[in-house]
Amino acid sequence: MVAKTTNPPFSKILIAGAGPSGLLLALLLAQHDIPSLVLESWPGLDTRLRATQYGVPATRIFRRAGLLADIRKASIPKFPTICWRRVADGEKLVEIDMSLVEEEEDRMTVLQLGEIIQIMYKHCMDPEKGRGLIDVRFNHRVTGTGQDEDKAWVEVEVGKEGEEKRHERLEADYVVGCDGAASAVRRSLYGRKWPGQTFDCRFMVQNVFYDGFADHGWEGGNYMIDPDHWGLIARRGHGGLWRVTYGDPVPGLTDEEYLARRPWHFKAMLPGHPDPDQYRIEHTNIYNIHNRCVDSFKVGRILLAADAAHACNPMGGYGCMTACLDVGGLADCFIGYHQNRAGPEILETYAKVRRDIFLKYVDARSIKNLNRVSKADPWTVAETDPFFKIVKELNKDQEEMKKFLMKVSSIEYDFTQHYDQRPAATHATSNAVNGTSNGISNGVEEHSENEGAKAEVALHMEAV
């Protein structure tokens, strides 16, 4: 039993990153009175072209930060489908139908990141939904970290571009690099040892409006399944805007060379084979995938979350999910050792079990969804894939249909279970359901049983 004293074992946390992952960590805790330093090395919020949508376990973090609301104002209102095409002759092989779960509020979140990390500054920046609690500094670019018994800095060059910069040493009691796939916080600890693998292909992420979609018919998510043109195709926003995202399997090209081979894949991909002069693209985006994780999420006082620990492939939208999960439940970690409900303990298990279900469910489950549209033969996946299998037979009943759309999900993890005395209403997620504590899964132990086909039916759906 951890010993009840009347303050707190620590006042502050520093987070190295102002994207989603640190201002949502940032927002959580102020929620609970812990105030927050948060460093940003950009002189102003990163909005380039990531993420688009959010399945049901990152739509409860949402909600529980009371972003939910201002989320759903700025998204398009319906996301009817989500399905797979073969390439070759664009039909559909498999579909999910969304419709069923339109009234639920915590379905699928569709918006694109740059706009929910603009809604999240602005609710750190709100006196009465920040509290007053979270301080945000741009142009502080971390360059190192260090740390004794009782306490964890980072160094920082300050200024702005152009400008002469000046070294500074910012301490707190616990550093938490959300700072992204290039986290100075982990290269801090690990230098440049981050195990796993980088995909032979770059990833064009481009933003398109082309009144082919609509006279197609096409609607939702569209997974695109061909050895060199796979990708996804989703609508993203007002006024016909839509996210057109692929692999280009060619490696080692200049950027120049991969937006020469854009209308190569645009023909093959968008219906009616259209040439560059029937759509519109608007904001590029061109980078690597990787699938890879830290040997370790805590060293002594400094932690990781989000990609700053761990990356995977964006096929299956696990990358944005995960980091909310990661955060949501490092923010009840420090609440509940803020509040002497636990012991500095509950920060060890964070690391542990957050980087188990990675390793475990995430990774593998994410690859299999790459090898899915970049690998198998699109003329008889429909017939061979386990996956496809299920998601037919769950077609034929709604209900069921429903209730795996919307379920507790398997990479969910209740860390107040951790806590000497149960926590208070606010800490929950939804009711119990199932044998589950707050509606999320007990222990990462319980997912054995939910092995095999099904659960990856079960753990794409929470992300697609």
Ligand SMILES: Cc1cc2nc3c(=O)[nH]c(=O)nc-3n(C[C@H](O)[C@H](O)[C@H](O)COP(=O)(O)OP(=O)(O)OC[C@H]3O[C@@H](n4cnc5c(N)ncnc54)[C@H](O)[C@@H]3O)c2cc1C
The other form holds:
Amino acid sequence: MVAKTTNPPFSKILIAGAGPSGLLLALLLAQHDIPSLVLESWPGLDTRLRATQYGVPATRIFRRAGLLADIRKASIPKFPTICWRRVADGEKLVEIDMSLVEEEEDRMTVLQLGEIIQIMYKHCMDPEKGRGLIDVRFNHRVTGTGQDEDKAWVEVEVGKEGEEKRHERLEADYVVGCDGAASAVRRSLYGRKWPGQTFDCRFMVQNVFYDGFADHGWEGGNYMIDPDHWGLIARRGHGGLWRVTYGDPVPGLTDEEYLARRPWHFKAMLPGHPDPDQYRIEHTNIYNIHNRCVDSFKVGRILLAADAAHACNPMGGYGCMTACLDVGGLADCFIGYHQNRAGPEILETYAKVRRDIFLKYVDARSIKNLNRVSKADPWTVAETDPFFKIVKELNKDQEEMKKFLMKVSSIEYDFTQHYDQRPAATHATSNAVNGTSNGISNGVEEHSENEGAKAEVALHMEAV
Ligand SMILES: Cc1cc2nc3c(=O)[nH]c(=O)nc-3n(C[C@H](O)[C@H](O)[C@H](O)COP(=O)(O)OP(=O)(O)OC[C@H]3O[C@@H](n4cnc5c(N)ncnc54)[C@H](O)[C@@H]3O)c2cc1C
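Given the form predicted alone above, I would also like to look at the protein as it appears in the form predicted in complex with this ligand.
Everything in the complex follows now, all chains and molecules, and the chain you saw is the first one.
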């Protein structure tokens, strides 16, 4: 039993990385009077093209952090449909009517990650929302970590590009690595070891303006099924902004060679089979894609969260959604410990539960999502894929589909159930998630086969 005292057992958290997970964690901690220092290596916030859609579980965390109203204001008002198309003839194979949940506050969120991070940063700096408890420092690159019984620290290289750098050691009670897939915090603990796989392709991501989408009646999200031209084409912003992503299955080319192949992919994938003078590309990023996970999310006083701990391929939008759930859970663990409602062992529970959930659900399902668009036979997949069969079944009953779209997912987990004395209601998702807490063992929900299939459907709906 943890002694109830008025003295908090720790006073400050150091967070490496001002990406979505780092800023969100800082905000959630500040809501409960826990100060944090956030160190970001770059001179500003990340503007690369990455996440654009976040399933219902992530939306619930955005709402809890007080971000949702601003995010909705910035995003497109409607995202009416998600479908899977065969590239060869553009045929729509399966479709989900997202307008069924357009009035639901916690429906899927659609907004470019760069804009979400800006909103998060604004909230962190707002005297009311960040409560003066969040110190974000740019041009602070973490290069190493250390710890003893009482504290943890990071070694930091400080200074702008081109300037002479100074070196500092910054301390806190705990260090959290939210520094993304190339995490220096993870490397300080595990070196290059990061079990998993890197896929044999390059992932091309671009913002595109093309009248042909509207002319051919395209809307929402369109998963494209084809071994040579798989990907996702989706409306993402105001003023006709679309995001076109595809995997180029030929490995080992230079960026210039991949860009030279782009017109061929666009001609095959976009409606109307346009030539380059018919569309405008505004911004491009090229990635390797991976599914990987560390051996442990916690080593002493140093913790890992989100992409620093695990990565998954982008088909299905699990990366940032899982990042939000990691830091939502970790915030609850720190809050419970800070308020003497839980002991430090709750941080071990975080590390075990979130890793188990990643391996059991996120890793497995994101690979299935990737295989569905890149490896399945486009001419038979509509009949053979178990997920498509379930979607078609659900499409027969709008109420059932609506329930599944908004359902609590098996990747959500309420850590406040480990508090010795539960607070009345610490956050908006508590009650919903508590409803599924029965039967959780070793941190991961156990399902019978049938229940497991249903949970998976829910997850796909939330994350498609
Ligand atoms: C093409 C693409 C599309 C995607 N689409 C989706 C999607 O639709 N939905 C979804 O949920 N997910 C998606 N993802 C995944 C999502 O973008 C990531 O999971 C998410 O950005 C992870 O957030 P993070 O805060 O953990 O890491 P990051 O976003 O990588 O942020 C890490 C931060 O740490 C900083 N940093 C790095 N090293 C250091 C250091 N040494 N010291 C200090 N700071 C450091 C970085 O500069 C950065 O600001 C996509 C990813 C890609 C590549």
